[in-house]
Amino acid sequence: MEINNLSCEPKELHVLAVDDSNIDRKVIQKLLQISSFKVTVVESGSRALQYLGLDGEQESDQFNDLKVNLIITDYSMPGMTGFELLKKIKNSSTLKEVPVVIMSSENSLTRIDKCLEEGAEEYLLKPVKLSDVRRLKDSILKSGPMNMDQIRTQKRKHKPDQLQILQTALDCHDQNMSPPTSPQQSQTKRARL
């Protein structure tokens, strides 16, 4: 089991990064370190559960000593997928408030929706960039555990508009029109047709 725990200053945020690809693990680890995160990397969902103390029938008190502020996981992994790991974490009484970010090279709206509905904080497309990691850090620092539900609610409120804009853009592409920039413009253009 590869667990690479890097010691940093005590006030730094601790991230558990999960990815089956050695190269991707090293990249995300380096991006997190550059952004001043304390990083622990593991190579599978089952290793992540072991590290978090969720691998047995009952949850472990080990988590209280770990203080993980964020879990970032690849979606597609052999054995347990990142989505399955997300569900186990969100069903845990001790870990359900810890933000989970899903990474994937596939930009599937169905997959993104499924992950966000199950409680993922964010869905990042690979390759993950330094700006993505810094945005995550800012989000964690601004929102304590009490504010996470408010953030998720706000994200879900905005999602239908974004999906409507995307659908309208696809419709416009099919009709060789330029896409509108807002849902209101979308309705105006459809009314003209």
The other form holds:
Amino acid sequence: MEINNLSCEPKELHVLAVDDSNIDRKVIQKLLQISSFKVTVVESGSRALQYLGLDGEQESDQFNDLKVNLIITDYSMPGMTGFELLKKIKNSSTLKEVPVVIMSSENSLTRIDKCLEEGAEEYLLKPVKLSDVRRLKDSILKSGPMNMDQIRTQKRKHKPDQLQILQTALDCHDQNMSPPTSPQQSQTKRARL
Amino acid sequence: MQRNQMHRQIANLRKSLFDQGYLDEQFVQLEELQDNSNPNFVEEVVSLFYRDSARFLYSIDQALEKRPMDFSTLDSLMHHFKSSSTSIGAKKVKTECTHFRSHCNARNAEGCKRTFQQVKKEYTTLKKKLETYFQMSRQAGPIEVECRPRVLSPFQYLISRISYLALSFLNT
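Next up, the form predicted together with its partner chain in place of the form predicted on its own?
Full assembly next; the chain just shown is listed first.
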């Protein structure tokens, strides 16, 4: 299957959504369903790990049957935060290639930086919009089975002006960044690398 | 026709909720997620919010009575409540939540108590307005224009235009 052939969408993409808020779970589920994702929703990081087969009892091959194509998680959750969940996924041999998106109401460069450095695909500012999900889906489809390093390098070339500070911090990791010429929204809605 | 009048009233009520700052763009986002397969989605989300958040408000009330005041717990509770308010587009509620949190950060007990009263006031006001809005919407029934455009066959289109013209004529 050609990576670049976008019309060759295999089957429905399966996303695992993690959020401790009832309301946010309902909304994100709808957002994802309307964007033609197959959605599984859980209320905590530990439930997510259970579902993914990473709960410590076994790091099993069951993942292959579940075939989760994307994990989208809230940052601030009691017990295990989204960041901790992200780390566990990225440290897993079976799941480290699965893109993980962080959602948060905090527009904090430190937090964004931390998440992206840990391997998050994107950082979405809450409340998440339909346009965010659609853009995310395009991004996942285009990336295909590329490894995370390739994805990170590509996305760093498209950062908005507001992330100049972040860019400086990340410069040591990538020499080839080119800042965009025009500013986008007045708020940093998301960090696109 | 009475139904058209009702729809106009509902549209005006909806517009006033935005104009007066009770609701923001997020509410529109929720409306965009509503369709024929889930025609009451917005009302469901709002109902869930009011059910779910009641316990947070109760917990905050309790925490405000404690001495010494545990600002960390208060902030944590309010963070969750504010997050939910943001998710339904409750603009004024959200603003008051922000004021509360800044008083929490400043460890200002009086400020917290005062702004919490405001939070509850806006919360209740919005609840009443939305209840009215949803009730009217249910009474009026579904309207012709859907969130997502339908594609009509030429025949269907012709019939819909003739019906519309006939109704407009009867309405005068």
